[in-house]
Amino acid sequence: MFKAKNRLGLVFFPAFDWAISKTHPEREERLLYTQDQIFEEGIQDTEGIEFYNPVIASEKDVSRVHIVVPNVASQLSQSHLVAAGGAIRAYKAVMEKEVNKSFALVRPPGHHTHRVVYGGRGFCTVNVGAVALERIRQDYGDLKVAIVDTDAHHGDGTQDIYWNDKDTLFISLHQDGRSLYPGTGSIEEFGGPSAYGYNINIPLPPGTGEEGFLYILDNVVIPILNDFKPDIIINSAGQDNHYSDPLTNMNFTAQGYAILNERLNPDMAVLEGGYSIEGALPYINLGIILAMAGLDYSHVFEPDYDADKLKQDTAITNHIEKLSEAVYSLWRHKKELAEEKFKNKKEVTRERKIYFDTAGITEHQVQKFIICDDCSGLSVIDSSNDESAHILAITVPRKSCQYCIDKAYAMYDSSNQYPYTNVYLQDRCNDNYLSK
């Protein structure tokens, strides 16, 4: 019998009962050939690799990340639910040190769900991996985290929600945006006032293979994570980089994978894209499980895999290189950078029309950041869409001054409901939610 020299939890949890529809590429099968493949490879019997299943999220779960409109219950299923409870159990399987690491194989995905929520879209409603992050850290204290996206689809619902927390690191490589679902994630989004330059985008061209992401990986992400020294590295892991992905234009591989999964050495990992799923997901996922145990995963392949076919093409190289300087040039640099963009302001502000797809809902959102020395600040977001829902979200982070925390009360009890529908105020300081 193989011995795991990581010990691991896997949490696997497929929804065999729910997708958007029957032909939707996030379907049921999407974890049937995963799971085929690792009681193949017989990961349930290699010793150190543990497996727990699910717990069910509960709504404060949900509400300590997102202002879901009107309400969590009507927006998720019992699904969205267990997918984020089986994320917040890998999680605390690690924090409770049951396990070295831990890898979530549960759908449907999470990375591009917003903090407000009017349904779904890019096939989320509820960002799995944030919701189990805010629980540990609302169970075990403040966590320096990174959380690396390596999904080819921009992580802009995780952007979202940390944009401007200074102890959450964000970091995602992706297709470039301007030739992809969701088109944004350019190295100009760089986060908000009050943690510039800890929203690090990397949009890489199509056609990227191995070759190009261990590149980034070794030349940006990796320093950037050596200078930040997180207490917690997250790996939100989308397989659609792959070469068979059905909705991407990525050169990447099982092997590589597994590689970057390695030389990343993630703590958790949580399952987010990957839409091949004969051809890549059940190699992918078996990559990384081995990597994450320390197991030899040099025998990962892909029964159509050709080296001279997913070679990389030159210009690519060049392209990667040069956009590797930038990237790590702006994170140096990034104090100098806020103190010029946001020198002598006490708001900023940032507006955004957001589409959800799936719900068929377009959002048009003014968020407010006033600024405070002695803290974060608060949130403010006014938001309103097309089915004439009109809210106002006021959120105070975590680890504000009691100044704001007297301030956000004040605005919810005095904010009278017209023009809104519904008025919110998520206060992360004493783990609250009222709504109205």
Given for the second form:
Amino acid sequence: MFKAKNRLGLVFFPAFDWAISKTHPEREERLLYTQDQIFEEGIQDTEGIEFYNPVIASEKDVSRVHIVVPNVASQLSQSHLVAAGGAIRAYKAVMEKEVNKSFALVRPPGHHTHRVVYGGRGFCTVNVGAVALERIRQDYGDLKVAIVDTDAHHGDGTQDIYWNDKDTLFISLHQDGRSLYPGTGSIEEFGGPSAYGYNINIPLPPGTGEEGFLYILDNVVIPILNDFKPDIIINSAGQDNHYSDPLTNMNFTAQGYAILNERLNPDMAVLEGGYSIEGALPYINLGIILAMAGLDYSHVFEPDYDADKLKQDTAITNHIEKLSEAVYSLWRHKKELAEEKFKNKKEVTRERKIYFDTAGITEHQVQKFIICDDCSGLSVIDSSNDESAHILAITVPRKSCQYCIDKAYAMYDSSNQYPYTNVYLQDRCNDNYLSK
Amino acid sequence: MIIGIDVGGTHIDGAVISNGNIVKTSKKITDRNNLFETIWTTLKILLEDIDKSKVSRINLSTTVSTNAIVEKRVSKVGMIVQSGPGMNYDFSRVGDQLEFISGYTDHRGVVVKEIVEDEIKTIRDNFIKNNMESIGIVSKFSTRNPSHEKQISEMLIDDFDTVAMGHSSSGRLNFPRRVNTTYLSAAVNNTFREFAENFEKSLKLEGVDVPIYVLKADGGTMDLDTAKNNPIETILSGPAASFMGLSALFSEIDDGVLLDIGGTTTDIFFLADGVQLFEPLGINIDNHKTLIRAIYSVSIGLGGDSYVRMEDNKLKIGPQRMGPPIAFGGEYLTPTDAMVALGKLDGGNKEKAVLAVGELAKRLDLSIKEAANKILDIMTGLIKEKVDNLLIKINAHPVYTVKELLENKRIEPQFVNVIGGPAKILAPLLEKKFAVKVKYPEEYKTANAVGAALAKPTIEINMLADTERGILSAPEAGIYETINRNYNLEMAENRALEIVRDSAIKLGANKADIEAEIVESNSFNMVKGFSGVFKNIRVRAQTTPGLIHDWRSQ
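What would you give as the form predicted in complex with the partner chain, now that the form predicted on its own is on the page?
Okay, now the whole complex, with that chain kicking things off.
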């Protein structure tokens, strides 16, 4: 058998006993055929590829990232904690140098889960990748991280969590929000006052194929990564850009995903969406595993693969070339743009409506970023929903100054219950999470 | 009366069992150059003074296939491999000529691309020209739909001695292992068949007309006719025979460790609630990973005759054996010498042993007694360390459901049972290391032959029922049948148990001996479009592991 060039750790956890509902796309069957393909290919016997079981994420692991209302236990099932724990195990395997790279093939996905959680949205209830990332930051110290989200849907949850975090560059490649859930992800969404330019959206037109994705990768993503110089690159590996996906309109392929992964060369990958469970997932997952392990993936094709049929329209190609230029130019001018945008401001406020489709809850959120000269500053969320919850959530980011930390605790202590149903303090500096 | 014979690398052991008692045993040296004579001599000894008409069966654990593979005395094999899209494989060690062909069946068993007949014909002519004797045919996902393998087999069957097909070896998914297994099966077929036919002939001449069963690596048996068609299942049945012997000598219902400490190696087995563990996928032989079901056993290079020396100022034992112990005429210090020096083991030259241990004692600045004890302490420590490492691996076996993960079922040994030459001497030391009860039987010298005698027919099936395609498959039993849309998990489980029972009877089981059990079962909803909901049902079932009824009823 073969020996992997890169030692690769796999957490393959198909959760064969969990579903959102019997016939929901996020159901027990989702990774069944992927498992068949991985087993049949003999991946278990490949020297250098190690399989790990998930650990179970703790409430604290979740609280490092989320404000779960009213609390973690009431919203998250064991299955969610196992999915997040799967990513934790995979990320730890790399940090502990058990392996060179790792891929958490877990479900359900997580990239639509924002900081505040009232329930499930876009099949996600916990941001699996973010929970794992904050856990390894807690255990292994500060890390400069780039997350590249290759799911067809905008990674709005991850964007929200890292919106004002300069140490976490988030790049999302997705089908244009004007034609697909969740609707966000335009290039203007560029980050908060302390991290302007570190949130990059690349909305692609429906019909984008191998050519377009790889063009963006080579001309935008990789140059930005070269500028940013992260300690770690993470691939939020959604697989619904595939031509056979029932929920999207893209034209990407298993070969394309494998090539993208080889060139992106991520340290870790975590599975997000992808619902062509028979025709695409077995081949994409195999392609990604082989690419990450440094093995030959040139024979990985879907049985119905037809290069001619999947050829990208020239109009799309032209559009993508222009888009590339625009995004890269924004990135290069992020500093000047930030100065202009936030000049003389003491705080920046954003107001949003967020819909939790699984739970059927609408949230109204006002988030205030308090600008500080010495650190990235506090975030204060005032959020209410149509089920009469009204919360105040104060977040102390990593590496905050003592002044901001003291201020956050003072604010938490002086916040009376009324008019809030719950008040939360998320102190990432001291890994301390309070609620009342 | 049952006769059990275990052909090992150095010894051939025999036992006659009657009404749950061992009435006769035999131990002889194996002549590797004349395996048939070796077996025949032992059989004659066992049959002497015995009423041949009362012999109900002969169970034989033989190394015929194993030796053929290890010593490369095998047929010339032409391999036809249909790998479809996926990994790029290197099968250069498989067969004398290997050809990749077009065509593809997917993970559901749907034929995506047909085979090209002209391609096969050209390969066939080429194989004939190159004097290939046996053929192996393997296609990816053939367990889900064997039609390509069968089609190709039809085209070749008349021109070669043997045609082995991938899907008949196992229902488990693992294409490279299926390729290896099919190759080995094609390679040893003629050798085994010749041996089997000779054996049958000789028995007839002797006037013995009893069914013959052959031991498998999973601790079960199959009748000789089945073995002729599937000789590869007979490889490496030796450790399985020892294991079955150990199970017969002790009856356990807890988690535990079984040790067989020999001269060169120590074999380690595990019990989970008293039942053996199996290799997760299959056994390894001659660096080929296969799909052949086997009892999980690990052999380490540590035994009574292992080489003891100082290395980098540390006392080291094994894994090599440099010859017999000094007390028995050898030149290199061994744990056996330590046992002799301590007066724990009779026989051999105690003076020489004391002298040899004494030299080591000087270097360690210890008394002779302390040095000898230190050797045994290190030896038992190494065994404990290995067992602990294996347990970590076993307990980390992958699970795929939230329930299994939360249950976190682990093997936690409550006892250690040990056999082999130094068993009695090492038992108290092992007891200290493991901190659980350590037992050794008084009579264990032919445990493996007893194990062979008491093994019963076994089978495992990996069944898949797909209500959209309307097909149920159980490749190990050669079953591919149609089902209707309303087929459900309960029906599938019942059918699986039925298939296991029927197959066991075909392998020669007594009705009283057959117990079937479900090992794993899952039913998945397959959602098609907006309305269609079908079922994808997976059931793994097996004959319940254990010994034949005659013994248990005692």
